[in-house]
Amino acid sequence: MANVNVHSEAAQDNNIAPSKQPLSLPKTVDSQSVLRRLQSELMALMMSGDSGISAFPEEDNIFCWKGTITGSKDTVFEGTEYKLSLSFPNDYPFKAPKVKFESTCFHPNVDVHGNICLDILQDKWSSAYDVRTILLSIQSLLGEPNISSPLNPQAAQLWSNQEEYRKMVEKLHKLPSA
């Protein structure tokens, strides 16, 4: 019986030990650290001076951002501006944000709903990535699609004919003159 009591006391001690505590306490700390991380990323993005990308929180919600990317020079998307939405999970940066095109984007790796097929937003996500990396990666993806994994088969098929592809992009993306 003494062994049972010693075992019980050891089990109770293990439950009380700080290293064995459930994760409920750190969740409060985590949300504060996520908040700090997003604020830091916003400041870094604003200070980066990268051309053709920007993003800001939507109103007073730091977990929902609106982003903008411009197609890179010497691509069929040159000068075309796209609006994106970025939604950050509570466990960011350990899970990727959900990023979607809000503007119509005719692209092999973007479906009609704005969903993006980009490995760093899915199985290749790393907590080392930040908003700037995401936006630059999407901007790069515009000019260098992954044709072998298309979300938009029509765009993938047309990609090999850049002249026709450019016509389609211009038709779908030209904004009216202001």
Contents of the next structure:
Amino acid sequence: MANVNVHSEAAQDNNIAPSKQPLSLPKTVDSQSVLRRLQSELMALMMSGDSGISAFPEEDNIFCWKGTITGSKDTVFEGTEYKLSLSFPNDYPFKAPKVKFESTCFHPNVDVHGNICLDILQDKWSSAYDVRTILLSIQSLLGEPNISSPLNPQAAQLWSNQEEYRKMVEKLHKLPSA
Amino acid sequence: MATATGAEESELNTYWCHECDMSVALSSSRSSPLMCPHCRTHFLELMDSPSQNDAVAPLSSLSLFDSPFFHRLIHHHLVSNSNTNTTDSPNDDVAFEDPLSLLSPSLISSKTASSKSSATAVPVILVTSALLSQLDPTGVVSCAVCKDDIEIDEEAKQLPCNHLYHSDCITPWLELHDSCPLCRFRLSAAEEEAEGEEEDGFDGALTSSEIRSQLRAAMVRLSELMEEEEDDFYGLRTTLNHIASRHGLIGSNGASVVSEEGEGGDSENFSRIGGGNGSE
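Output the structure of the form predicted together with the partner chain; the preceding block shows the form predicted alone.
Every chain and every other molecule in the complex is listed next, the one we just looked at coming first.
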């Protein structure tokens, strides 16, 4: 956990001078490039003005972000809002971040712990993806689940009945965060 | 075994094939009429016979120079030099890449890159404004790995799919993956295709490493023989000069383009031959 605070300091110093980076990091050069990339993503995300998605680093750690997505119009998730956590590895963007739902999400490809089954977060990861495209992908996954390999079989089964599904979504959405 | 080999070698003679314009080592004891192994004709002339005392080593080196692989190498060298994009003799590329570098490293530099792994195969380029405006009308191209703009004069790599990245950004990705981050173009797909073409035509009479070692030994001896100014070593220098100039390897003044020194074992082997020559 010591690393967490170090990362945070590094992030704040990054704009001023690279030489001010703390030397206690195991991989100083790598960490610097990860920090630069995450800062660049944060800027781009704030400038983009995408509706329905947002994300911001946690106060003390730029390697951990909190994101939100809202359900798209004309889907059973319309009007709902979900919180997610994004945890970036030290070799980001060469490896995918770990992304989980923090809110309860009743969805065929999301399990009860909030784990998401999405190819671009696993074997189809590309370093060209970023927070923005990840959140947009999850947002579109909500309305277009992959029923054939569900993490939540109950949700997969109910999907064919959109009216009942909508009721379930509304019911679970009122519940406090998991 | 040892005596039998010795007897066989002592019967070898060097002939000049007037059809091929080169020397060939043939056994004279055969009952069948002498025939050049390369052109299959009988237009042969017995060359000045080497002294039988130290015949073994020079004869073995002669047979190396007479190796058809050696002549194919020289021929291939010239063909690939005059037309780098040719697919004339792709079968030679695999086996002869190394020995070619002994002759003239600069001529094959364009070929070596394609046979390396994906991560290093893509050449590093310096970004120009022309390249940037070619990729984007506004001239602003960002690196999909670091998300920063790619600036003029920065080191970059352009993948076969034309996507451009900072060199330092894309190399770690290619070490982990085999594809373009933006379009998933598989780099090995293009490579396998090229390698398949090269290997298909290889006749495989000798393994490439055998040919390599033979050629390397031949090159070492050739380079050292070319430096012999005083004696025409059993007429070998004249022969080699003739072959080489015929193939355009050296200038008419006899200046050698072969400059590479050999490995320890080969040099030692040669010095024994050279010593024998000097004493006579």
